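This document starts with one chain, in the form predicted alone, laid out as structure tokens.
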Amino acid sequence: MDHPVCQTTVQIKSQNGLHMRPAMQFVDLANRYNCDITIGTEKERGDAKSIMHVIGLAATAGTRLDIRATGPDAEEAVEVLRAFMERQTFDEVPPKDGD
């Protein structure tokens, strides 16, 4: 059975861009889904389930990224990843141990 391609475009809102911590969270989310997911720009695309590919995009504030997925749960994956990117500002200070 062929699965349609689901896709969306998001824009990085954080002044710090998509740095290591949120990139790892994004990859962890992507790995929860049973589908092929890519992320990238018009010039460069990579595997959204690979931290090396996501970090390699060097997505700074204002960067527009396309998220595409194909597979059984592609629609849900794209929606969850879109929501993560749109809600996450990445600027929060992580809580200290013991707080």
The other form holds:
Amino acid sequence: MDHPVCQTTVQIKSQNGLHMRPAMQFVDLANRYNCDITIGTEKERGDAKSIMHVIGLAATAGTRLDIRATGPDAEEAVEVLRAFMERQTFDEVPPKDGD
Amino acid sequence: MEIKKGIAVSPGVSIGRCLILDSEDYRIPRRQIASSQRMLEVQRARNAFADAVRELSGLEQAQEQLGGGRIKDIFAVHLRFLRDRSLRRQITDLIHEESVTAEYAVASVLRRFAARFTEVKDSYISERAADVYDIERRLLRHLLGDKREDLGRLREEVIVVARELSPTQTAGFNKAFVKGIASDAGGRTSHAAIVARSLGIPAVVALEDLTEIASGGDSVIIDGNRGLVIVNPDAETVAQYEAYSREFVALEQKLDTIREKPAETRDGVTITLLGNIEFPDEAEGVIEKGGEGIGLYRTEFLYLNRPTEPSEEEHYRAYAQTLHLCQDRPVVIRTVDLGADKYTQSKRFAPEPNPFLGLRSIRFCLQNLAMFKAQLRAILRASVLGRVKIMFPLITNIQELMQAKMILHDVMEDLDEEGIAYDRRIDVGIMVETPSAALTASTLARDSDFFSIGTNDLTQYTLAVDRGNEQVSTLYSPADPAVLRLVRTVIQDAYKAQIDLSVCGEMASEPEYVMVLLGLGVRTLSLSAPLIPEVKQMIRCVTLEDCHVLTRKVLGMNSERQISNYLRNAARKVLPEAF
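What does the same protein look like in the form predicted together with its partner chain, given that the last one was the form predicted alone?
Okay, now the whole complex, with that chain kicking things off.
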């Protein structure tokens, strides 16, 4: 059965870019969902569940990232990931919700 | 195939398999395996990942108990890498597709990945490469067990590729098997450069990210003549280089045979060939190549790569060693020519906007008297050990020369008071390397025992060209009529004042300029050791009469291009194999 593509665009606000720790939290969040999620810039895309791909985007401050998901829980996944990126300046201690 | 350009610091050409060293001496072994072995390598890779995950989880938990938030975060990130399916898939795919070892696959996938970060301008992101290297090392440690590379036990010829070579690493080399050196970092005075020159093997440094491009076992060509390193060259390139290398070796051997013969023109005029050195042990190479002494001993190395100024004792030891190697041959020690570089710039509050026209060389010395005096003391003390001459660099006017000489006399008086012996009649000369010095050479000659023409700076300052700036470097040429006319003036003024004259810039080491320099009246050339035989060969093929005819023609020409072409053609006729 075909699922529609859910999509959103976020911008990295943190001065330090999408560095190791937020990238890790992002990947952990993505891995909670069953849907396929990709993340990318205009130049390249990668698997949002792979820390290698996410960090490999080398997203510096101001980079616009596009998140797309397809699958049963795609809508929720995109919303949660968008909220994470929006909330983050990445400098405060992130919430601990059981990883 | 990938071609990287760096700085050539030791001449020659080598083709071989590379051995990559990182700071922990891990070596990534040769990569190719039989296709039947692939499953085994995939399993080894999986085991290494599993072992590394176990190890890291343990470390992470230990940190948790210690409450070390930041370090725990780092371990947590590394753990996610090790569990990353994409990463594992890339590694196993590489093993399957290219039949390579697990070590090679791990290193090349992770190094390729790290290379992406180093391209990013943002330092916070670019520093992530360090994390990737850390993960790579952890995996390699599990793959290789404790098989640290023991460089002393090399059993096959290798080309050593390193980020930066440490003295400890090179001390352990089995030198018989190291055929070339290439490093990411470094300059002419870096450790890799010194070792390579002393071993007589080609080396290229400042390659920036070579260790990320090359993986252990890759085939590499080191071209220490042109400053190139070629990774995984294609068959055509290898063939070209093999031919080039054979020619180079053949030429070297042929030239070695003239080592004992004098540097004499066909009509019997003797030319003195001296060596340019930076390090005491290079003096050996100069003598070996037939040099009759040291015409330019650059002393900057004593100051570089260290946090503090060298002591008088350190200066003295370096000079004593050089003089010991040279015995009774002359050694011209140039006082320190620092400037426009990290050393002097770091001592300033504000960087100079135009360092080549700024506080450098003798100007810097005259403003840092304690430092200058320590060097002069050491030179004078060493002067009783051999035939020492002192040379001041970058003199632009007579006042500077007088001031430098006055300081030298102060130091002499101090030594007299302390009863320390030195050569009272020590020759004191100058580098003529600014247009102002060249134009006032007749005045400067009255207070100099000798001139040495530094053609590199003289060309640069005369033509207002930074030879390091690619956009204008084609304008840089010692064959420019303006430069040649200045050189002629200096030579004539030295003759009139009856003082010694030599040429020590790169112009002196290029066979194509030999004839014009001889024709202008130069009888002493100072050049880097490996180039001495070729220049000697050139000298032995010409007559002074030919040189005079050529020089008269050239001085009548108005364009650099015309002169260059003419000189090159003339040299090619005399010594075809050198071009």
